[in-house]
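Just one chain follows, in the form predicted on its own, and it is written as structure tokens.
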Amino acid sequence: MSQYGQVQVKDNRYKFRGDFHRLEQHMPIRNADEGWKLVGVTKPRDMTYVHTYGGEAIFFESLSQGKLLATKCENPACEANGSIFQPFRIYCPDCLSKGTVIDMTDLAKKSATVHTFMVCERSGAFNMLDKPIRFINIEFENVCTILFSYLLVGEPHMGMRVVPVFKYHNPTYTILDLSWVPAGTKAESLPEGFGF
């Protein structure tokens, strides 16, 4: 049996190892209206996308460790000096200076509230979340931006206090490793793999 593919960086180059594309037998496509005449073949494919995080890698790594990082503009000449940005931004959108990485986990636990929400009953292809999906926009005290995420348990309402939960077990190293629950939710109410 073939080994699933893995990617590593060594000597500043991507090194691919294992099987990324599993070939399957080509199946004929026949036209039933024209005497089962051959009109083509199937070519199933698995696509492998390599997404590089660059300066945002620290953000995604921190989620697997139960930390929510943000960035802050510390350019004294910038109008946005002192502004905290969540979602994480490498550069200040006003002056384009490199932001300072800060840990805002405690701030999120103390001040996160639902700004707006939307419940999605049906979703498109490649959705990885259980339906219905409770999308929420989260605002934080002294943070100038709003984060788009999802409520893991409970029903959302505007102004609702929420706290972050993190996917510790088998993290995906994507934004799906961060979710939110109503403040006061007990640890035993969380789905397997998630924790405070």
Contents of the next structure:
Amino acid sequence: MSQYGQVQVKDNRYKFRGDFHRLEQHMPIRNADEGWKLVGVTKPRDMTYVHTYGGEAIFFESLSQGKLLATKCENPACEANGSIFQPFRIYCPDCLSKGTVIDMTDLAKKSATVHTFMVCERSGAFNMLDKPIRFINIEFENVCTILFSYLLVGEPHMGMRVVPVFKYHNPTYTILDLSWVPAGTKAESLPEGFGF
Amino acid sequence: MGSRIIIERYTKGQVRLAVLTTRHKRGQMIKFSQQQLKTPKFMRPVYLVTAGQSKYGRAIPEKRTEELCIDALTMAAELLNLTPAELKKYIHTCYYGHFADHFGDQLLGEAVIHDRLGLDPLGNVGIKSGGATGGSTLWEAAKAVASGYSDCVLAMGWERMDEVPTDEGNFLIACAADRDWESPMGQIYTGYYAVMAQKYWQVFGKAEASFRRTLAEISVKHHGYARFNPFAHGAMKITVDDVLMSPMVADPLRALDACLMSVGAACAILCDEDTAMELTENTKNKPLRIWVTAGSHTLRPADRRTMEIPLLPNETADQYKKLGKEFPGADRYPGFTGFLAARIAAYYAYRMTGVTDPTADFDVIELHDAFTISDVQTYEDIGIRPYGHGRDYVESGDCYHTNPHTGRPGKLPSNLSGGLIGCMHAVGASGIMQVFEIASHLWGRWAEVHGDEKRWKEFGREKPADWTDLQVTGAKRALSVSHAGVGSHVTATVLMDPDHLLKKDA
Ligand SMILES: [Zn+2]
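Now that the form predicted on its own has been shown, please provide the structure of the form predicted in complex with its partner chain.
Every component of the complex follows; first up is the chain already shown.
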């Protein structure tokens, strides 16, 4: 039985263990309408990417700890001084100085509203979310951007007050660990693994 | 008279911006500098002398990509009564638009095409900017001639999206969104775009059934025009109700509101004046002046901050003062309802070429109708109608070849090719296909190119008994807009008959 590829950083280098790809046979593609003549071949491939979050790692780590982090430009010389960015931006897009990391969990609980939404019946390969997916974009007070995420419970509408929920158990360490539910939702109606 | 005053202001480098009524507690509004908003300038005139395209299809298993590119280049040569070998002798540099390497599992696919076209030892480069790849390719090609580096260049674009199953195709397209912040959510790019459509639908469309029918009308129009285009693979004779009954993709958008996914290639040859005159001598192609501009906006719509509306020459600051009142929820520009990149591409293009009113100054246009609703959004971004009033361009009948309400020629016919909804969206080729189409009107060759029985037969398509000549009579100026997904990149290409320029020093 093959083993999932696993990676650690040790001595500032990636250390690989397990299987990172599987070998599969190419198969001919033939034309059923023209005497089964050869058209081409299939090229199966199964690979595992190794990806760093770099300066955003703290954001993704914090989700499963129930914290929504953002950044704020505190450069007094910057036109965007005081702007809070969510999505978390390592650097201010205007002055390119490093943003101050702030915890905006309470701000989100108090002020998150749905700016727009979309209920999507389809998905692409490798999708991990249940369908239909309820995409929402969320506005916050004093935040200059509009976060893209998904609604876990209920049906979205514009102006809807929502609160963040986090995947505390079996986190994926991806943006999927953050989701939203209508304000007033009870803890017992959250899917397994999620909490306020 | 009013518009002349506006031009003078532009030439002095002044920038007018509308003031939105609501100042937000959302951080500072972003501003652009005079340097950033400088009117672009070519060092010398650039001419489009010919263009060509392959057949388009959802899948073309019988041909490799280079066969499609050779078809396109051969057609471009034939329109000049040349063999491909004769035309190739003039080409000095090559610009290749190909968006998705991973679809064809061939990195540096541009080098494969360049090799198969036999264009050594010329310098060449691949260009990718999502859905705007075709337009960006023309942008690079035009600048190469404008700078004097080359006297004749090839812009060739293609895409092949038929080599993976649809769900993997959706995954691969979603790779163009932010891999950490967006794609894990459903791996479905349509969804990332659709939230913007929903906002427009509710704020500017007011979720009205009448607006929904207007959107459907666009689909009927584009699938319908595609019936007269032998290159197109989305030809359909349908009704508004057919569109409204088609499967739901993402409410309110349905399957027939969406563009095609295609395979195919298109190319254009751009030259300086001397080469253009030489190549077109004794041909039906009059050299056409060409300008291309480009704009951008954040890859993640989530990052879009509020700003004042950059105004086009036919707009005034006053007209948007009450936008938020007229359309509740529209007080945040561009928010999720406008495409800044499209607005900026037009902002540059109109100033560069002297356009003061796109509806009056252009005779035919091709827009990037990824969805019916984004077609409407673009009408506003490029100033055919003011923000909030895009639907009127369709409802008035102005967008048709023949206005269905009056029976007279439409004021500004759009997407007579069928567009991305009816003709094709082979991503890297789309922006070049659009230019091929508008040029065929300016050359007065639309009927010849689209009506040729031999071509219909060669493509295995039946020419409809009611085939109609869609030539826009006397067309002298045209515009095409090439657009990437959620609006990260947009280009505007302007073509003009050199005897009908709007600005002497353009
Ligand atoms: Zn800053």
